[in-house]
Amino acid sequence: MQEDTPFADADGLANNDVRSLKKGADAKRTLAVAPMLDWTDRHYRYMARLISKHTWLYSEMVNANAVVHGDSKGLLMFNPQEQPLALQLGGSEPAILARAAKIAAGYGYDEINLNCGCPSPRVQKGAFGACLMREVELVAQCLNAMQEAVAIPVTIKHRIGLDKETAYQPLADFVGTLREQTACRIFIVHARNAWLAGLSPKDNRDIPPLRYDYVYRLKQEFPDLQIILNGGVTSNTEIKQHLQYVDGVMVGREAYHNPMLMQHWDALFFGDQHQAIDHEEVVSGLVEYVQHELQHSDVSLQHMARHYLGLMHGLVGARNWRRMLSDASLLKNNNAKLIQDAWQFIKNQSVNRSEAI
């Protein structure tokens, strides 16, 4: 990879290889912040990446048919920063999601991981994401497939069963079957059930019941596993309870709504103590990340500034933060400054209120 590039691509593929090959088999996954459709694009990515640089980040799911037949590039360039770095594939087909792999690896990312938790109607109509649960032989070829494809980790994400199946037992066989057949040793488990008919995305998100202690079990069934716990964390309190019982956390709505939550991530779970970034380092990086973008992509202001909403979130002047940053006059105009101009005025509202004190 050239040093001056703004992207990871196919170009130094064997660089690449050899980079992603050792992340993906050293890093520690302590603490993720979870694939999210929509949400997770590379913009919010770096921004991620200025509070912690040790967490993993996991792409938004994309379709392994899209990756081999569509736009790879599109999809799949990122910052080179943002690492180290998942790329989550949904599909049923082996030959399909062994291709989108090796494409990917390619481009530098440092684990495929497959998505077997998603319920939403659409995926289900193309035989992936949660459905895949009643068919762990067919995720066993999928998972085997991607593996003899490339050289970085194969993970797996999914839920703790399907629709109103309350037993353990159905999920330690999943994953069982899995370890017994496949060389995959990284599960991120989701602590809720998936309900494939009768509920949104949206409510499968909080209505079934969350059940961590069906994760702990599953760490001390199979020991060797490196279990990562996923499903309604929101606190650093609740982050180093799990990590009692299991190798690591995963964050989703929270990391996204409060990115900050992260902030310190790097020293209470990586042992790293290098001096935690405050709001006015991300502004400052945020910044320069997006005045590159704006001149080197047909990327819009609005596109990426929708990622920052929640970055002031607890601080004086969070609103006007968020409102500026969604004020279609003013994004229009398509200048970064205008992020400086709102971190500003939540300065000047924090001095003002400090006076007044």
Ligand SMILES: Cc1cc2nc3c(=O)[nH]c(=O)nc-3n(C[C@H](O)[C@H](O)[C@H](O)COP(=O)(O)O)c2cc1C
The other form holds:
Amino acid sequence: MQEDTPFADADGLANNDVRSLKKGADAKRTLAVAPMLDWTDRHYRYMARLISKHTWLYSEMVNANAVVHGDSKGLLMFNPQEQPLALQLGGSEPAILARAAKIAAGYGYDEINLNCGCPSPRVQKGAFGACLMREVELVAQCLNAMQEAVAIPVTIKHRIGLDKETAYQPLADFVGTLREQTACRIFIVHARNAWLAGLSPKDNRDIPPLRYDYVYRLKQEFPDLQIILNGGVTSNTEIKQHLQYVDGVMVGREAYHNPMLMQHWDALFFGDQHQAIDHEEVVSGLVEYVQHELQHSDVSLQHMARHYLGLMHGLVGARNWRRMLSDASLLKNNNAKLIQDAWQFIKNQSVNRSEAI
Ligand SMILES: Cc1cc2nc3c(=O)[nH]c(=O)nc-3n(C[C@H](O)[C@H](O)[C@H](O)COP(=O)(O)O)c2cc1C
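Moving from the form predicted on its own, what structure would you give for the form predicted together with the ligand?
Next comes the full complex, this chain leading.
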């Protein structure tokens, strides 16, 4: 049924527990899916969890002020099956972040992460995100206030630098200061600078050059820290390579557009040899989930189905799957059977194709 062999790059990895490459490191975050606004909501995360039991998942960034002053339940509620799950907070006021972290911990999150990597102008206006990298003392205060408020780990996600700064030392100083002044020991490093002026958030994920060597060097110089590398990773081969130098890899866009990339992660990277889930089983898990959500919440099929468009990536008929699950006239019935029908369509196409050969 496969058009190409998306897992061909896993060859040679199958019986190799990559965790052994970094002995002694806490292996829980060996692989993570990145926080992505509008993308990694609870419906995407449920699908990701069907595919991989162990991958560490992150929420979209949630504004700490909104948690404290707004509808915290709507912002924080999740399905326990999504765990292990981290909440990412955006903010720069230690007291507000601490209150938000405490509220979130009450919902059962496994980690609270502080966003110091987002370059969007809206976020800069609120003086948080990547521009916080200029204010390491404030970041330390934020992390300390959050950690004092909760018993779960407080972590940070940041860039390797700002604007056109290309030296390594400011990055090492940033991480070194936080290591000295806080209890934070888990650093997720997006291996690109954030250019705060002149680039859209989207371009800021593609244009500033990737410097993986800077992230590797951080691990060398701060061996007691957990360093998780992020940025531009799209295959299991790349993941394996990075894991020779860092404790974990966080994958963003590829895990969204091609979620079955995660199909063999439990076996390859977490040493869990349970049978990998196949497309059929993911579809059946999703249908059950969507039916339940349609009955018990006011979410629409369209809202959930948009996250499932990439599920058939690489299969014959993937285009029809996407077409059916984004057709407003089909979605408006809010019937989970549409997902089954779209899958059946792919299976029929595949049978017809093999009969024709
Ligand atoms: C649609 C979208 C939304 C994002 N939202 C966030 C966010 O809320 N918080 C954050 O720290 N990074 C966010 N990012 C950046 C990702 O977490 C990640 O750092 C970036 O995409 C690079 O990883 P990748 O090359 O594997 O995608 C977002 C990325 C995308 C594509």
